[in-house]
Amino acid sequence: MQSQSVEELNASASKCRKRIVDMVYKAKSGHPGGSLSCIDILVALYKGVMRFDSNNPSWDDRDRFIMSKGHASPAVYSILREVGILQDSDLNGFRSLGSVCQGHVDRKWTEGVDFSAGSLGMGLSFGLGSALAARLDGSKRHTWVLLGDGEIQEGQIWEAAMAASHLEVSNLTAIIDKNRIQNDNFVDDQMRVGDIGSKFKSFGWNVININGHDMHEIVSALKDSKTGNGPTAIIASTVKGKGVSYMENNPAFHGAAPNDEQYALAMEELS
C-alpha cells in the first residue's frame, strides 16, 4: 500500500468508525467497543506501513495480519472495505447466514483475512509460525498480531512469547490493544495483568509504549518495530468504544448493539 499522511489516515479511521457502528446496529449484535478501540491501529497498518496490495490480497510475499481477538471483526471488515477488498453490500450482511462477514474473522469466508479466530489466545502462536515460515522462505514479509489486554490472560500467549524470544524472531510484532475492558468488566476487576510492557520485556521482547489513538505515534512505532533484533511488543493505550460518548470506557458495549436512538447519536458524534 502507498503510505499516506497522518491527516489522510485519520480521515480513513473516521470513516471506518462509522462503518463499525453501522454494521453492529444493522446486525443487532456484535462487538463495537473493542473494534472502535483498535481501528486507528488497523488503518495505520493497512494504509501506512504493511506490505499489502489491495489489488492482489493473496500476494504470497505480503505481510500477514492476525486479528487474535477475532470478535473485533467489524474493525477488520471496515478497513478491508476502506482499501477496496470488501464492498458495502458485504458489510451490510455482517453476522448473517452465508455472509462473507462472519461474527469472527474467518479466512475461509473473507478475502484479505489471514487467520480464522474463535477462542482467544491463539493468535500469537499462529503469528510465530507465520514469522518462522517467512524466515524459512527467505522472505521479507512481516507478521503483525493484534491482541486484547484481557486476552493476554491466556497462558498460550506467554508460551508463544517465550518461544519467539528464544528463536530470535525479528519479523514478528505483537500489538496489545490496552483498552482496559474485557467481556464481563474492567480487566483489573476480572484478573489484573499488571505492567504488560514489563512482562514482555521479561520474556526478552523489545517493547514500545504508545497512545493507540495518536496516528503519529502509531505509525512511528509500527515502523520502529521492524528494525529491532528479536520480537517487538507495542503496548497501545486505547479507549474502549473510542469516538462514541456512551460507549467509551463502558463494559456494556463490549458486545452489544446500539438501539435506534443510540445509533442516531453515534452517527452524529462520528460525523
Second form
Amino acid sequence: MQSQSVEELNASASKCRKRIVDMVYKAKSGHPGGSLSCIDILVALYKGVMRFDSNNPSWDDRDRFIMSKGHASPAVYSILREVGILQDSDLNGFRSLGSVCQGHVDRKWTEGVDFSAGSLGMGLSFGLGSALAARLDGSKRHTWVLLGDGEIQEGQIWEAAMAASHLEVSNLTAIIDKNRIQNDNFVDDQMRVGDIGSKFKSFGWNVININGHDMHEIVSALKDSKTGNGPTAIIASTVKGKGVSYMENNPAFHGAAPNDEQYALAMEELS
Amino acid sequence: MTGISEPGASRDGYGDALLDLSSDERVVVLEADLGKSTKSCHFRAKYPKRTFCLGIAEQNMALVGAGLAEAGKIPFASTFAIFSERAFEQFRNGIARTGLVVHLCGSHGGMHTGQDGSSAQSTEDLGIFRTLPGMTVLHPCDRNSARSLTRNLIDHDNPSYTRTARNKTREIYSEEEAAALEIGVASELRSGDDATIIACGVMVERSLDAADELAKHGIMARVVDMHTIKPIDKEAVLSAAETGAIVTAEDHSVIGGLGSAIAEILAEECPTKMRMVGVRDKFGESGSPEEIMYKMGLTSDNIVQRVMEIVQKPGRT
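With the form predicted on its own in hand, show me what the form predicted in complex with its partner chain looks like.
Whole complex next, starting from this chain.
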C-alpha cells in the first residue's frame, strides 16, 4: 500500500468514523466506543504502514493484522471498505443473518480478516504464532496486534507477552488502545491495569507511548516498532467514542447503538 | 514405518510419529513444559528450530498454534490431558470455530495415570473435545496405533485432540496392522456374534481379556477398538447392534465419552441393550494403575459382568 500524507489519512479516518456510527445505528447493536477509539490506528496501518495488497487480500506474504478486541469489528469493516475489500452493501448487513460482517471479526466470514476474535485475550498469542511462522519462512512480514486496555486483564495476554520476549521475536508489534473504558465501567474502577508500559517493559518489550489520535505520532511509532530488537508495545492513549461528543469517555457507548436523534447529531459532528 | 517399535505406552507412539513426520517442513511442535512426558522431546532434540517451548501456559500454546496454522504450518501441541482442558475455550473459539488445523495431544489421560492422583486423572477430556464442531477426537490403545493414527493427522483437514496414556500397555497391533488403521474407521479385533464390546484406549486390552473369559462361558463377544471417538464409525456401531448386546469400555467418565457417543447413535437409530463400563461420576485418587482401575470398576471382570447382564444367549458354565 502506497503510504499517504497525514491529511489524507485523517480524511480516511473521518469517513471511517461515519461508517462506524452508521453500521451500529442500522444494526441497532454493536460497539461504537472502542471502534472510534482505535480507528485512527487502523487507518494508519492499512493506508500507511502495512505490507498489504487490497487487490489480493489473501496474499501469503502479507503482514498480518490481528484485531484481538474483536467487538471493535465496525472499525475493521470500515477500513476494509476504505481500502476497497468490502462494499457499502456489506457494511449495511452488519450483524444480520448471513452477513459477511459478523458481530465480532471472523476470518471464516470476511475476506481480509486474519483472526477470529470475540473472546478477549487470545490475539497476542495468535500474533506470536504468526510472527514465529514468518521467522521460520525467512519472511520480512510483520504481525500487528491490536489490544484493548481492559482486555489485558486476561492472563493469557501475559503468557504471550512473556513468550514473545523469551522467543526474541522482533517482527511483532502490539498496539494497546488505551481508551480507559471497558464493558461495565472505567478500567480503573473495574480492575486497575496500572502502568501498562512499565508492565510490558518488565516483560522485556520495547515500549513506545503515543497519542492514539495523532496521525503523525501513530505512523512514526508503527514504523519505529519494526526496527527494534524484540517485540514492541505501542501504548496509544485514546478517547473512547472519539469524534462523537456524547459517546466520548462515556461507558454507556461501549456496546450501545445511538437512537435516531443521537445518530443525526453524530453524523453532523463527523461531517 | 521405519524404526523398531518396542513395547511402550501410547504416548511413546506419539513421540515416534512426530519423528516420522519430521521430514515435512510444515510440521512444528509446541510444548508446555511437559515434552519429556508427552514424548515430543525426541522431536525437540532433533529439530529445535521447529519446536516452540512455551512454558507452563497452555492457553497461549493453543493460540500460538493457531497463528502458525494460519500461516501454513502443521502444529502438533501437547501437554497432559488434564491441562488440555485448561485451553478448552481457546480450542473452541480460536481453533475449532476458525477452521484452523492444530493437533493437540493430551497424555497421561484417565485413571490409568495412577500415582499422580486425581488432579492428573483426566476423565472428561474426550467428552468435552467431542462437543466441538469439526473436532476429531482420537484415543489409541497402544504404541503402534498411536504412532499410525498420529501420522495420519498430517493429511487431516480438521483440528484434533488425541488422548494418550502414561503407562505401558500390551501391543495390540503389529506395526503392519497399525499402518492399515484409518481415522474414523473402527477396528474389529475379535469376531463374535453374541455381544459386542466397544472399547478405546487402555480398556481395549481389558476387553480382549474379557472376551477370553466370556468364551469360557460359551459367549462369543466381538471386540471393537473405537480409536476414533469422533467422527465415530456409525456403521461399526450399527453392526454391533446386530449382536443384540453392546458394552462400552473406557477409562473416562460415562458422561460424555465413548459410551455416550455410542448411546447417541443407538438411541436414535437402533435401540439396543447396552451397558457402560467407565468412571461413574467420581474423582480418583493416588494408587497404582491396577489398584485405581479396580477401585473405579475398570477391569476385565467388570466388562464380563456387564456383558452377562444383557447377553441374550444364556451362558454355559
